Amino acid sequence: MEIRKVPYTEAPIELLLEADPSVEKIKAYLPGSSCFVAMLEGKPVGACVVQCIAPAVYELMSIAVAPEYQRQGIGSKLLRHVVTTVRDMGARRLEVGTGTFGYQLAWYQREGFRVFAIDRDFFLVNYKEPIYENGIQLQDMLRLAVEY
C-alpha cells in the first residue's frame, strides 16, 4: 500500500462520504486542507483530510476506508502517516471529532488520542438528516487530541 498526498481537487469524495455523510460539508473543508490517499494496486482504498486550524494545531477533518477494505489495518496506517506528517510539519497537537460511542472512539484511543472536550448537540445542529450508528442517533461530538 502506498499513501500519497493529492490536491484537494482530487480528493476521493465517494470515499470521504463513508465518514461524513454531507457532500456540502466535505466540499467546504477541502480547500485549505491536505488530502492523503491510500492506494492499493493503483486503486484508492482510503482517504483522509487534515487542516491547520490554529498555529501548530491541526484537525483531522475526515478519515475513511472503503467498506471492502476495512478491518485490514489501512485506516491505522493512514492515521499514523498523518500523525507523523503533521508532527514533522511543526504541529504540537492533532485534534479529531467523533461520536460519543462506537468503534471509532475506541480506535482513536488505541492510536493515542485522548478526550479533551464535548461538543453538545453537534450532530443535531450541524447535519440536516439524523446520523445513526448501531441504531442510536448521534447527538454529541467528542473532541480528542494527540499531543506532540
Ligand SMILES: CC(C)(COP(=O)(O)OP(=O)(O)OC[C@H]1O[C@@H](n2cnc3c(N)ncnc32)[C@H](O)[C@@H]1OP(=O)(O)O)[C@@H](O)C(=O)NCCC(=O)NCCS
Given for the second form:
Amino acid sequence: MEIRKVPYTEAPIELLLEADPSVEKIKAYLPGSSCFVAMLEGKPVGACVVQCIAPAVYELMSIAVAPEYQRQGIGSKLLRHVVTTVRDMGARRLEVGTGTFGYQLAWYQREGFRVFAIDRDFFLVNYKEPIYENGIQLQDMLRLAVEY
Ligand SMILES: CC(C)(COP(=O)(O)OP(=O)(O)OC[C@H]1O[C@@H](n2cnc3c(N)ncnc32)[C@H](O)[C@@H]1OP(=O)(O)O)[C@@H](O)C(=O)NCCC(=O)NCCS
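What about the form predicted in complex with this ligand, after the form predicted on its own?
Entire complex below, previous chain first.
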C-alpha cells in the first residue's frame, strides 16, 4: 500500500462519503485542506483529510476506507501516517470529532487520541437528516486530540 498526498481537487469524494453523509460539508471543508489517499494496486482504497484550524493546531476532518477493504489495517496505517505527517508540518496538536459510541471511538483512543470535550447536539444541529449507527441516533460529538 502506498500513501499519497493529493490536491484537494483530486480527493475521492465517494470514499469520504463513508465517513460523512453530507457532500455539501465535504465540498466545504476540502479547499484549504490536505488530502492523503491510500492506494492499493493503483486504486484509491482509503482517504484522510486534515485542515489547519489554528496556529499549530490541525483537525482531522475525515478518514475513510472503502467498505470491501476495511479491517485489513489500511485505516490504521493511514491514520498513523497522517499523525506523523501533521507533526512534521509543525503541529502541536491534532484534533478529531467523532460520535459518542461505536468502534471509531475506541480506535482513535487506541491510536493515541484522548477525549477533551463534548459538543452537545452537534449531529442534530449540523445535519438535516438524522444519522444512525448501530440503530442509535448520533446526537453529540466527542472531541479528541493527540498532543505532540
Ligand atoms: C474507521 C475506518 C477508517 C477504519 O479503517 P479500517 O481500515 O477498517 O481500520 P483497520 O483495519 O486498521 O482496523 C482498526 C481497528 O478498528 C476497529 N474496527 C474497524 N472497523 C470496524 C468495524 N466495522 N466494526 C468493529 N470494529 C472495527 C477494529 O478494532 C480494528 O482492528 P481489528 O480488525 O484488529 O479488530 C473504517 O472502518 C471506515 O472507513 N469506517 C467508516 C467511516 C468512518 O466511520 N470514519 C471515521 C469517522 S469518525
